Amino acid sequence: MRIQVINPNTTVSMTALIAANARAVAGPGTVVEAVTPATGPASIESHYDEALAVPGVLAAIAEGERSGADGYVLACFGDPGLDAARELAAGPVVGLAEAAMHAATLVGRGFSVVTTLSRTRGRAHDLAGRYVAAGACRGVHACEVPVLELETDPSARKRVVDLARQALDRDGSDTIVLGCAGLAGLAAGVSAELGVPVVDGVTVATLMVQSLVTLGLRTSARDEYARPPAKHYTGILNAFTLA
């Protein structure tokens, strides 16, 4: 089975973590392939960086589907083009934030986010409400740190940590899911320091493609996902036309 995992945005070094995080909880016989796109934001932390990251990320599922990968991750918290990527692809594709807020509600009644910057709180919101049922996200939480900066500054783990306790507490919650692939990796620290579970959407959505693909599941193409009518795009979108 290979699942490939697509990092939204084009910083290599956030690939590399995700990559990691992938492939440590990937099953015998799985093989994670990380991919950076050629176009797109540094980091996303806006609606206009969500939007321009998208035609990377379906430049990146067009190359899997070629490359023959059997499933995918969008590895960013707003899941970015995660429609779009299931008209295009014959195998599962899977979401951050999707994964990450549907496995918080297995293991607890309500879920807060603690994630980078507080103009990104709304979008999490927005995803809440279409993933889990009304309630379950008890609020969204902003550290107050640029995507970028969680790999040099030294004090981000400790802001996380922080946050996140305030937020079991102000939200009444016992669950905490991470908003940012960016944090991949803190999962298993943050949960012994509050003894409370923490979900990391990069391991869950690794783990949830590999099931689908195990089961046989992909997405339907019945209707609403069905391959997207051929159609000429003119200007810089050229390369997406489809046969």
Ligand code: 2AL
Contents of the next structure:
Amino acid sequence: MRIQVINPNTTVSMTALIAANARAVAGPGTVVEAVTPATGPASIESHYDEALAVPGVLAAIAEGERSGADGYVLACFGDPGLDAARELAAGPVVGLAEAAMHAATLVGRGFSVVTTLSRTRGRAHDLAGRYVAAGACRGVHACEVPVLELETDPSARKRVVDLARQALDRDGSDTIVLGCAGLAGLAAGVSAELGVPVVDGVTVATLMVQSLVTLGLRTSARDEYARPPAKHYTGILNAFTLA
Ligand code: 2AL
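Having seen the form predicted alone, the form predicted in complex with the named molecule:
First the chain shown before, then all remaining chains and molecules of the complex.
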């Protein structure tokens, strides 16, 4: 099967990190195609970034549909454009926060999210409200390292580990969710250090999509996730007009 893993931001080195982590867990019959959108923000750390990432995500999904992708991972913790992607794609689409939060509820009673900037915490709380039962998300904590500095700041990993340790105590949680695709690859090491499950959405979402495709489970096209009604889109969105 072919899984398209979309990095909703336009930073190619981050796509490479995401791809390596997705490929590390994908099964032998699964081809992971990592995509960097042609348009969008360099990183996603505001509602503005998130809104402007969505056209690039949808263009990537449209291309995936043309080339026969079996399923999609949206590899950003804000899950930008997830519902719209489901309206376009025939195969399953799974978001990072969605996958990670669901997985955390399967291995623990309450989780803490460790994310990048404090301004992204509201979105994480909103998504927790959508995906998991009340009380399952015990807290969302920001290490205050900007997304692209996760790659370059030598203190980033230690800040994430220290914050996660504090979060477990403060929140009374038993599981850590990594709240950014740029943290992919840290889960196993941080878990060994802290002695609790640490969930990375890139790997979990990849295996969830692989499982859904294997089971023949596709997004329901009945009602809400049916293909959007054809209409004209004006101006810079003209290319998004559906037949
Ligand atoms: C993210 C992410 O996963 N990718 C990105 O550009 N921003 N999330 C975050 N909380 O900073």
